[in-house]
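Have a look below at one chain only, the form predicted on its own, in structure tokens format.
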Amino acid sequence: MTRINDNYLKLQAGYLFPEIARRVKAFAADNPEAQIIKLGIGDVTEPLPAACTEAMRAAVDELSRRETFRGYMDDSQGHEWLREAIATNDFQSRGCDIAADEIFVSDGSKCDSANILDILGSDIRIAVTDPVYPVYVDTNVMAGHTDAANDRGEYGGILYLPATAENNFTPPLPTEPVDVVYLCYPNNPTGTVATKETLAGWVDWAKANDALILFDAAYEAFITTPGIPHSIYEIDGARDCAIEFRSFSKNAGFTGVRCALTVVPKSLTGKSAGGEDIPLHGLWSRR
């Protein structure tokens, strides 16, 4: 018989922006006259930059002549020239220490926030600033990284950290141990970025507590003010302790043609059963 994962059963609804989407709809219909703010998922109101789609029926040529047909790549990482584009612009021009084989293209930053966890113990525990993009939530419920949520929604097994108008919405570091904290910044839903200061302390705290951050920069092209980091690896010692997740879909407006890049490190490493240092590095290559 076919079994189901019973960790499923723990989620309280299905995803959350469908949802919202629904109860809009609803609220619509029986409110046909009311002037409604959503808000749901932010997707684009614009056309695609001409740059965009001059080069994507410029690949979609390529793709139609035998001379320059290519299909599937040498390996699962992306296209060399893309991936030393993103590394000499993205992070080099930054002063960060990546290179292009440490780069990984992807089908989006929400499927690789997910799918980091299949490389990750099965007894880990994890934090969460509080509110968060359900994501980080969600995918570690069904990955069984939890207990039964309570009445408030709170699944037992996570961390929240609250990011309040008290605390500038700048969430403390965890005082308990966990083994992987997700930060966003800049952040959704707060909008809030992070300095150089708070990131380093992040990074010290992650590093003296054997943990790994798993950071998501995917609004990091919407950050304007001189000196924010724009990538966690602006922040020395952080090859050492964080994985950073980028979105192309923010900073060109494409949402849902599904393109976006991981970084892993070559240096960032986890224990095995046995307590061996293994890289993830080359785990999340076999992907």
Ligand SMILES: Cc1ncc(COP(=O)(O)O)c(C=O)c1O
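Numbering follows the first chain given and starts at 1. In this text, the rigid core denotes the largest set of C-alpha atoms whose superposition between the two forms falls within 1.5 Å. This is a predicted model, so every value here is computed, not measured. First, how it differs from the form predicted together with this ligand.
In the core-superposed comparison between the two forms, the C-alpha atom of Leu63 has shifted by less than 2 angstroms. A displacement of less than 2 angstroms separates the C-alpha positions of Phe222 between the two forms, with the rigid core held in common. When two forms of a protein are overlaid on their rigid core, residues whose CA moves 2 Å or more are considered shifted, and Ala51 is not one of them between the two forms.
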The other form holds:
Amino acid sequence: MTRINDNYLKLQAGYLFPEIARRVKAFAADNPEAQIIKLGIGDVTEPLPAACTEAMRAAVDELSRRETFRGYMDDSQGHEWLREAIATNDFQSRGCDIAADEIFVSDGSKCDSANILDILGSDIRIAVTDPVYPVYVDTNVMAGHTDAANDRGEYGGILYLPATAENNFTPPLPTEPVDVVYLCYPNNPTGTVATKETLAGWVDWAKANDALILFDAAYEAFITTPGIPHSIYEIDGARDCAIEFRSFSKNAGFTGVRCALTVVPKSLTGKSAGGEDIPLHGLWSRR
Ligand SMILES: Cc1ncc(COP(=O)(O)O)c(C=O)c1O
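Next, report the structure of the form predicted together with this ligand; the form predicted on its own has already been given.
Then the entire complex follows, led off by the chain already shown.
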């Protein structure tokens, strides 16, 4: 008999979103005039930009001709011209020391933020800011990094760092040992951005505590205030302690198209069971 992954039975999300929908419906019925800002599951609202649809048509034409057809790529990182353009325009233009061969193009940031757990140890302890994009928590539950949830929906073993009006939605640094912390700026769902000083505090903490930051910059294109970092790599030292996730879902309306990228700097290492420092770039390249 095939054994199931019992960790999936701990998941609460199947109950959470129907419950949010039920409460929103009841509130809307009782308050017909209310304009409700929904912080549940969302989607983009605009069609793809013309630059994208024109490039897609040209790419389909290329694939339809024997002379220009392309199949599998030489490596699993994505077209070099695309990674070069991303490295130049999204990172180096902002002073980030990120090269094209540290960029991995993928079919979605949700998948990457789940798959990254494959290269990390099975006994890691994670911290999340709270509230948080639920994927970080759920994928760690599935991977067996947590205990069951309590009646507030909080999983045992996870360190929750509250983002509240009292702390201006900027959670404190962990005071307990954790191996991995998820940061999302601009934040889903609070919309908060992080200043250079805030991110520098996180990088210093991660380096001092041998922790890994998983930085989700899915909404970076919406930062308009000068001086607010778009990437964790705008902070000195981040190359040694952070992986960054980016997505084309929000800035180009690609939620259905599926295209994203993950940056794994070559200088970033983790410990093997034997105590050896192993570059995470090499592990991520193998998948
Ligand atoms: C913070 C955050 N990261 C990642 C994603 C998912 O991105 P993708 O569509 O590339 O999987 C979302 C989608 O809602 C998100 O809110």
